[in-house]
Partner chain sequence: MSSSLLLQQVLNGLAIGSVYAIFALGYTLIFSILRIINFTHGAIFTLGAYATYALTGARFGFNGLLANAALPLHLPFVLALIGGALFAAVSGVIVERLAFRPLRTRGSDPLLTLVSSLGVAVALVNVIQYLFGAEAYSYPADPFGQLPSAMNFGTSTEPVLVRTVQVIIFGVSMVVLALLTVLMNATRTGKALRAVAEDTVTASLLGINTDRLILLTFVISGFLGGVSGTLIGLSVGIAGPYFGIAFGLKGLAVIVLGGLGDIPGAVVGGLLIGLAESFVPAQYIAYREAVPFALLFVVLLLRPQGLLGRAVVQKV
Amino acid sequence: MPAFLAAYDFLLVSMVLAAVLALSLYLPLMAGQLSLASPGFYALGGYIAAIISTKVFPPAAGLYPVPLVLLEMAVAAVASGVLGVIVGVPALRLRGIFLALATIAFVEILRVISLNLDVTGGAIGIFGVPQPFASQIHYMSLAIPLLVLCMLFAARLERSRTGRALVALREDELAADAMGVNPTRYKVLAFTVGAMIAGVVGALSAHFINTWNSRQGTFDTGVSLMAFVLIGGSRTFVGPVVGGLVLTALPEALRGIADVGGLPGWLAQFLRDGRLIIFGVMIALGTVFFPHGLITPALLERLGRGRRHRVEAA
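In the form predicted in complex with the partner chain, give the structure of the chain above, and only that chain.
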């Protein structure tokens, strides 16, 4: 087990962070809003952490203090939340395709700005973000609690009045509005919480990957996140979490299969390098055959009932 953890430490932490990030895209989608803004807030959070840890607190010998990482995550959450409200209030009057387009524009604008500011290091970005842990696997001590916290939040949300209001908006905005659900208020709420989550993940990721530049958190990231949510499942919070974990591990798994041998050369080569081709095809097929994703509330209920039967039988 320790050998496994050591060999796959980077992948394991990436999987957990991807699952949290997928939740940030899932929240607005609960209210039926396809927003691709998460990568923008993720990038913002990363820059905040990278700037605080390299420029505000002068580098010292030894490990970077973990409380400071937590502070950066809090600052990233607040900054993303504020920006989320500023962008969300006007943008969420838009529906469907228009909102998706506005959020794509938002991410592109942030990217160009970060590419040109001095404080973000321009095209080179910020190198040498200090490490709070001696080994990468120790990032789990922050990533796992973050994932659990976000999952608990999402689980509670789905059973609350607010969660039901969001689902009502997704199913029929006009009817929900007529029933007294304030569409803009709830949509901005879901969007802003999603933004805060993305910002926090960005802050942690900047330390984790040690460097931050304008290639982090772009349109491509948005496409990947969308794949996590839509293939995993867009009707329960379990979907994005499983999607983020599994699809992040998928390329490594494919590489593993390719390395086992016995496969024709071209197939092994494809499994190693064709990750994004497979991704794209999976997204396209998924929308046709599993419009609500692989993990649906009905499936979870069936699994839950199955377990209960076994418990009763025993």
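Could the form predicted on its own be given as well, to go with the form predicted in complex with the partner chain?
What follows is just the one chain, with no partners and no other molecules.
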């Protein structure tokens, strides 16, 4: 086990962070809003952490203090939340593909701004973001509690009055509005909370990656996050978590299969060089054959019912 953790520490932490980031996209989608703004808030949180840790509190000898990392995550959450409200109020009047285009434009605007500011390092970015841990696997001590807290929050939200209002907006906004649900209020709430989660993940990721530039938090990131949610499942918070974990590990798993002995040379080479093509094909097939994702509320209910039956039988 220690050898496994040492070999795949970067991948394991990336899986957990991807699952949390997928939840930031799931929350607006829970209200029926096709928003791809999460990469922008993710980039904002990363820049905040990189600037604070390299310019405001420059690192001294030794490891960077973990309390300062937590402070950066809090600042990133507040800044992303404020920007989420500013962007969300006008943007969430749009629907469907128009909202998606508006949020893509928002991400590109933030990217262009970061390319032209000295404080963000311009096109080069900010290098040498200090490390709070001696080993990458130790980031799990922050990443896993963050994932658990976000999952608990999402689970509680789904069972609350606010969650039922969000689902009502997703199913039929006109009917929900007629029943007294304020569309703008709940959409902005979901959008803002998702922005805060993305900002927190960005702040932690800046330390984890050790550098931050305009290549983080781009449109490509938004497409990957959408794949996590759609393939994992967009009807329950468990879906984005499973999608983020599995799809982040999938390319590396394909590489591992290619390294297994006994495969024909052409097949092993294809798995190494074409694993991203296989990844894309699997995503395309998943959206066709599993339109609501692999994890659905009905599936979770059946699993829970089967577990109760086994416990009663025992």
